[in-house]
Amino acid sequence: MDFEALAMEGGFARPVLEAQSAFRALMDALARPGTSMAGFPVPGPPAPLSPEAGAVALALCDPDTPIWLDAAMREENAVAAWLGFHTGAPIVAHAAEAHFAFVADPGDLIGLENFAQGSQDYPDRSATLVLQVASLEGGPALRLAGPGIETERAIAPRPLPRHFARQWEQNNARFPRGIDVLLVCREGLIGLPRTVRIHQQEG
């Protein structure tokens, strides 16, 4: 199969409907911070992009809406045309451009301060990070707060960018400007929206 061809496969079965569904998922997830959402559909991109990955990109990317790649994902250009001929959305250089990044290495990532964070007049300007992790299991425990968790929400995904939850309340002290991230594994997916505050359990 040639790489034209290879980047045309694996978009959704019902394009309509499957995004859909997946958007529906994506905001419940971030309507409910911490809260695993799983069950959706899922698209079959080239590696090193996940399905559950590519299910966000679908759902939520287009043309207006430039995409920022680590460095996995740059090292497969495959996965650059998959993304373009499926959702129409640009790919750019640099981290700040970007309105959505997607990260197959999140222990390696660079600093979310790197990331769009939009401004106090505009704060829907930021980006959008998606984690590829290895688990939404067996990792640091995080306690989470906030909008949308009644008392507290315990999740334990790995990686994570390094010292993540300092990186957080850094996120947290620029509201209403900062990050969102979408937490993305076969399990399913979490929302963590920049209004969650999140604290590293102790022991």
Given for the second form:
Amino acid sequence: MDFEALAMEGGFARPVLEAQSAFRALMDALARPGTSMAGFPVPGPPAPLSPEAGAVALALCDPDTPIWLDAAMREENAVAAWLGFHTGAPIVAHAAEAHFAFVADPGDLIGLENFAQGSQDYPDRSATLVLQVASLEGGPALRLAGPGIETERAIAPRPLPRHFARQWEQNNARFPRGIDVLLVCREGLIGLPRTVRIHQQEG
Amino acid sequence: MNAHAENIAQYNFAYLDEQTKRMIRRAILKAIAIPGYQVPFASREMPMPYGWGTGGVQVTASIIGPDDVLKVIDQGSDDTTNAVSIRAFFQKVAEVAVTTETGKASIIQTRHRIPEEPLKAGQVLVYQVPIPEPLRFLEPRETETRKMHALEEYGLMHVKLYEDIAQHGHIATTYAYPVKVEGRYVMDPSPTPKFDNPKMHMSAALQLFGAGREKRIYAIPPYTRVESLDFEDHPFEVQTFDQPCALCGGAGVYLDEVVLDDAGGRMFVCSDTDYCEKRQAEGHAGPTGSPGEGEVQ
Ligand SMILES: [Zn+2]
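Mind pulling up the form predicted in complex with the partner chain next to the form predicted alone we just looked at?
Following is the full complex, with the preceding chain placed first.
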């Protein structure tokens, strides 16, 4: 009973308007890469799924969008149960089948190339990775450029997937194929669409 | 309980059901991530006929919220039947605030124009698109055009433009003039005059395009390169007008010809009515009523 109750609770208090508001934060985040979006409504999902990642799930996921969970997320059955109850999205074991991936432990993430990259004809058939980071500050300094950025923008989220700058360069090289990333934490949300170019500053 | 009742009441906020909005929202995010690429989506029937901007209406319905301020223009005007109907639709289904002032709108839905007043960061321009595929008139088969985009094979488009030059001495296309987005996808800017093409380049606003009948959504993120296709010996040029707006004296803006009487009297006035009215309110005046001699080049 407790388990079921946990799964059923913690959705958006006002689903329609809060989903709209969360979506606008996501849209702005991807339209202006590197700019932190904050102040959008969040639900109360079971740990380790964070409220901000939960907001992404409720805004975008449904039975048409298979979800992949990393090991830390899979360890708590309540996460899959909550996502299943509130979104109806199937949970898949193979990363390549997922439209969305929710990652509690980005530092331990499998290589980005394991996720759906879309095809040259349909590059939109690709995965969006939601990475729960500890902070948007204090990590290695990254300089961003590309569509949505007037000149340049600097971010320093942590932790990130191993060799992230190099993996991202490979992601860029696959364009128009490729994955898109959303970095989420309590401070807010940052979008990294596949078009953004990332330069990691040395030292 | 109250929340539940509220949710039922809001289920059809902005007309579309939640599952449709989610599907369109996902398509919009992909469109932003792949600038200029046409994302397929499952277009819904809307309470208005195709040709009335059902694609743009679905995009607006999927992004709009209670805090938005909506402006709707058709050929630059807030007062045409199409613009008035769409504005009234969103007032009814989303109880959203509306405006005719470009600077005060958070979302601007448009058919055939980009406002003269430069758009700002945070604004969203939603275009109504009849035919999203810029290669459609050259290659009717969807499978073939998709392949051309995939392989970045745009030679056919250049051939078409060059035939224009051979025939007319210049590129005759004045509307829906094709652009290349961020150096990759060739895109149809919708039937805007080519005069507006430079406004798309490095705009501070997010530009979203919705084609209802053809079920495509595409986007230009803010600060994205948008180049009109041209040739070294025939560079892209916008239309110029050899006289200012007859009402507000505005120059360097897009003008419409207005016929004044049966005797052939006519004048040229701003197509952007908000821009024109604002200038007149500021005390600017043009040579009102003078017979128009200007030609659209
Ligand atoms: Zn005027």
